[in-house]
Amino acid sequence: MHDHADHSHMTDIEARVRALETVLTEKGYIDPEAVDAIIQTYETEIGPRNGAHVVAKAWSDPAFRSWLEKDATAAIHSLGFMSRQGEHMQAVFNGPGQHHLVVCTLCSCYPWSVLGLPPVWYKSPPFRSRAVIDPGGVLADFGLTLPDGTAITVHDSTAEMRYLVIPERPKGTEGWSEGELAKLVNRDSMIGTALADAP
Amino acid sequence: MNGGADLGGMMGFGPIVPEENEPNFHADWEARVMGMVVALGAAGQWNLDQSRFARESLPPAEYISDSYYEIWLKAATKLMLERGMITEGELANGHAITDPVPVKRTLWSTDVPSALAKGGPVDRPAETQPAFAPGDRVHTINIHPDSHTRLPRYARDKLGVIERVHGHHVFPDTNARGEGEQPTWLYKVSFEACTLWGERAAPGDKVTLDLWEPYLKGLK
């Protein structure tokens, strides 16, 4: 951190970002209120609850599940989750003996429309480098051990296709409503670094 | 390019450390950078692939050690300087000095919900048929361009199987070079993990990548 006499309370990067925003605003390239609105949308409206809704519906509605298998883009958009970084979607389904894990080794592709903004670990070199070559070791970092003989498929997001993992429906949830089921769906289970919560 | 961003299969970064109850932003400036970069997309001065190239062409040591939104900030600044939208003097002063260049549009706050909902689909109408179908065996090409590509180093010159035809999508390699979208077929290609990583891979494990037709050659 650098201390400057005129803004000693600001770090260097805060000062750089503030200077840039002022210049861009004065030149008419951006509207600072639009920046506020974008931030607000991701802080309050777009997040993993959207994805949890998709998963709970897939667990309880066989017709929706099969639509999701065939055309996840249309199925997910039908629920109203159709924003940036969710223009093209594919759902991948965990089941006995098969586990899916999503990564973007080249940058940070992530289904914003259903999961919100990605966590720091998803964008970090440790995850991006290792998920493809040592998926079992990555899952171990998250405290997840899969049953012996489970094959792992890692989906490296190299195009604009965004992946949503549909975790296995937890046992003991027969007869649960979609709303109740959605509460068991945590964000990491939709990336593949966790399972859905137990009831 | 073989830059700091192409991380698949690199070693030595240590364990993944998830943060409990992680906030979307760790500082206000991160939120401002995210919002500004999204808003600047409306100006139409660069496309997605050009912005990715601006990030991945940072010097590898910087790319790997900078925080995520710092990379966004550096890349957006570089793109705007290149296009004469801003000057070094303005960044140093924190105020506009020169006239703005004409841009496609400014995203106003009232348009934010519709702009975010619309997103930026990259599928384009097709006049050709896909060369490959699910089940076809393919061989990825071996390329090492100085410019942008979405064929990662670890998946070059490898045997895979077409799993799905995703559609007809903008081709990043040409789009990033300003040579147009040149849309082409996009496939989901599945690779046995042992094909990519040898004996260390667990039998049955797979890696899939979304790869464009020019990256693939068919096998008899």
Contents of the next structure:
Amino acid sequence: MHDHADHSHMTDIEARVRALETVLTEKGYIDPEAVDAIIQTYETEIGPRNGAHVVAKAWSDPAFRSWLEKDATAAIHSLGFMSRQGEHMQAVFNGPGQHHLVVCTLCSCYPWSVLGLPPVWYKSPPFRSRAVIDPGGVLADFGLTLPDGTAITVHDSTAEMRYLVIPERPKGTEGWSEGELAKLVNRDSMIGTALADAP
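Previous: the form predicted in complex with its partner chain; requested now: the form predicted on its own:
Next up is only this chain, free of partner chains and other molecules.
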């Protein structure tokens, strides 16, 4: 008998999800095409790459940055990034001596339209409670040490307002295109637990 287990790259969780999907499909509770459409949407249309596009444009287009400062919701929607939980947005800008960190202390409010689904740690009680009490300690846990004297402002997301951190533009990127800049923007830098990648 040939053992296929050695050739499987699925984790235990992935295998359980696949088994559950199979059972629900066979019983007629879900439509596989609808599930595929949802997955495709989150892989290609919703997610951190949208936020990276917003950040890169803010770095390279002063008019867009100004619009983002005044009305982030409208500026972000102008790029076509609008969906559930992206209706009310505020952009906060990191700069010399100033760093922003986003948390949702009550639950897990998160801007899906620009960042996709929230990471597991964002919803965890330790992150939600410590971020407001000891933001520097939380950032240290993520491996981020800021220069002495940097003020950390913590923003508590709610159903009425969600935040997008605009990290500082990395040095050495003068003349880069928006597409090139977007590749330096990672999800965590838009939550405030990391910086943008170095070129």
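Because the structure is predicted, anything quoted here is derived from the model rather than measured. Under this definition, the rigid core comprises the largest set of C-alpha atoms superposing within 1.5 Å between the forms. Residue numbers count along the first chain shown, from 1.
Core-superposed comparison between the two forms: Arg18 shows a Cα shift of 12.0 Å.
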